[in-house]
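Below, in C-alpha cells: the form predicted alone, a single chain.
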Amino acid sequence: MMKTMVESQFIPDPYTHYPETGSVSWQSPSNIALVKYWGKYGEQLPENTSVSFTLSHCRTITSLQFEQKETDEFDFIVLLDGKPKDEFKPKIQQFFERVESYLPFLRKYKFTIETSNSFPHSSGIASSASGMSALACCLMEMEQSMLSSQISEMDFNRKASFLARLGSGSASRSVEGPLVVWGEHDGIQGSSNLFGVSYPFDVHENFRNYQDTILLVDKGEKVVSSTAGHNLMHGHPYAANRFKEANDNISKIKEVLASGDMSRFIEIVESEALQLHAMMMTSLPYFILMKPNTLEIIQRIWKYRKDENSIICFTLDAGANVHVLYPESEKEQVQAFIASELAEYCKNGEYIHDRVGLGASAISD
C-alpha cells in the first residue's frame, strides 16, 4: 500500500499547455557500482541497495524532437548516430508502456529520438544506462514545459531517476552525482527502490575527483543480457546471503567513504566485483562473462598494487571490462601502468580514461 502511494506521487497533475512541435537534448553519463546490484523483484526493484560512481566521459547525448499527432499508439523512430535503429524499439515501446501513466502525454505526439554516445558502439561498454536516463530528462524537460508551476530541481531529479529506472535498473543511478544510492537502505536516510539518490554524507577528500580507466576487453554481445542474468537470480541457492552480504557492504562502504580508508575500500570493491562474478557461475543456467585476458589484466594489477604499493584496484561489471579505479595523486604512474602493461590484453589495445563525474545535463540550442 505504501509502495502504491510514493508511485502515485510521480503522477503529474493536469497539463495546461500542450505545445505542438519542439525538440530537447540532455546529455547523461554511464555509471560504475562499488556495491553491486544483481536481482530484482516487480517493475524494476532491486533487491539490494547499491552505490556507484557516475563517470564524466563515456555518456549519451540524446535529443527528442516531437510534434502532436490524431492517432492514438506510440509513435517513435530511434537514431543511431544518425541511422535509424530499428532494434532499439522494442526496448523504448516497453519503456513508453511502462512510463504512460507518469508521462500522459506520449500518445499525444511522434518523436524523434536521436542518440549518440561518446563512447564506441559495441565497446561492450553498457550504454542502457547512460541511454535511459538521457531519454528520461528529455521527457521530463517536456513535460516541464506543460505544467503551470516550476518542477524543484530534487523533483525533477528524482522523477527523472524513477523513469530511468523503468528502461533499465542502473539508469536510475546515472541522473546525478558523483556518488549515488539506490535502493533503500536503514542507515541511508531518503534512499529508495524507486529512484536513486546522491549520497548524502560527506567524503573523504581521498574519493574526490576519482579516476576510472575502462579497459575494452571484449567488445562483442554479451551471452546471456543483464535482464536474464537477473531473472536467474530468483530461486538462486545463494541469492539470499548474496543480498544480505551487500547491504552489509553498504554500512561498511559507509564507514570507508567518511575515513579515507583506502584499503577497506579496496577489499570491499574487488570483492563486490568478484560476487557479482560468482552468482553468474553459480546460477542455473551458468554462465561466464570474464575472459582470461580479464583474469591476466587482474593479476597484474594486484601485482602492481604490491610491488609499487598503490592503492589502484578493480571493478568489474556483467561482462569481460576492467574498471581500474585509482586516486587523482597516482593519476600519471597509474596511466603509465596502463599503457605499457594492460593495453595489451584489450581489444584493439582500447581503453578509456574516464572520472567521476556529475550526472546529467541539458543540452542547450
Ligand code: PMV
Second form
Amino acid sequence: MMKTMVESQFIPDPYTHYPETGSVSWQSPSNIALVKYWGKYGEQLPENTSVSFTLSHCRTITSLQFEQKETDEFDFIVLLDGKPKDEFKPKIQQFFERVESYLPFLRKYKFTIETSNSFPHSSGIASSASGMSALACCLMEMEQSMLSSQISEMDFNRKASFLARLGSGSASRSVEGPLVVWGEHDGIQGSSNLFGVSYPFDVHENFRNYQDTILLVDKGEKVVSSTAGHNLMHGHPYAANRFKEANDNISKIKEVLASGDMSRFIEIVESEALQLHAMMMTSLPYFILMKPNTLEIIQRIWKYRKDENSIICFTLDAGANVHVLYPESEKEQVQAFIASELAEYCKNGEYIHDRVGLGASAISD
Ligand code: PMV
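For comparison with the form predicted alone, produce the structure of the form predicted together with the named molecule.
First the chain shown before, then all remaining chains and molecules of the complex.
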C-alpha cells in the first residue's frame, strides 16, 4: 500500500548500531472507550473519532528478548505466563508484516516475546489493546537503541501508538493517559487517524481519579472477533448515522469534560455503549453479546443512581462485561453496592476495581 507523507514520518533514519542481543520490558494498560470506535477502513483507520479513559491496574507486561540472526524471515516465539502460546503467532506475524517498513530491523532478529496480564485469563477483558501497546513500546525502545539521536517523548509515544494501532485499533489509545483521543476531529487539534493523542484540553476535577469497576459477567470466548465485527459495519444500514453520531458525541463530551456536567456525561457514555451493541444487533449476521446478567446489572445501576442520587453509570465493551464508572468521591458507597448487589451477577462473583491511569511505562531490570 502507498504510504502518505504523514505515514512516511514514521520511517526511521538509518540505524547506526545493531545490538547483538538484548532485552526490553514494558507494561501497558487496557483502556475503556467513552465514545466508541466501531468500524474501520483501509489499514486500521477508524471511521469515527473515539475517546477513552486509560486504565491503571488492568495491564499487560511484555518483555522482548532479541538476538541477531542471518536468515531473512520473521522469527519469534510467544510465551504467555511462561508457556508457549502459538495461538498468538498469526496476529503477531500479521502485525510484523504491517509494521515492517516502519521498523526495518525486524527481520534481522530472533525474538522471544514473553507476556502476562494482570487480569485473569479469558476474563473477557480485551488484552489486545494492552498487549499490542506493550509490544509496540518494547519495539520502540529497541529502535531507540539503534539510532544515533534521542527520540523525544512525544515522538516515541506517537510512533508507539501508530504501531500499536496497526496491531489493534483500540491499542493506539493504550500508550498515554488519562484520556486519549484517536481519530481526526475538527474540534480536537492534533487528533489523527494514525495514532492516539493525549486529550489536549483541561478536564474538570470531577473526572480526576475516575473509577472503573469491571464486572466479569461472562468469560467465554468472543462469539465474533473484533475484526469481523468492524467489517460488519461495511454496508451496515445505520453505519453513516452511527459515525456521525459518534463524531457529534465527541463534540458534546468535550463540553462535558470541561464543565463537569455529570448528567450529560452519563447520557453520552451510556448511549455510546448501547449504540455499540445496537450496531451488532442490527448487522447481518446480527449478534448479541450482552447476557441476561448484563441487563440485570444495568437495571440495578439505574435504580441505585435514582435512589441514592448518585452519578454512577455504565459502559460496555464488545462483550457481556459491564464497566461501572463513578467518581472518586463515591468510591466507598459504590464499592459497597457492587459487593452487596452486583457481585452475584458476575461469574464466580468476580470483578476488578480499576481507575484511570497514566499509560505505558518501561520496566527496568
Ligand atoms: O481494537 P479492536 O479492533 O479490538 O476494537 C475494539 C473496539 C471496542 O473495544 C469495541 C470499542 C472501543 O472503542 O474500544
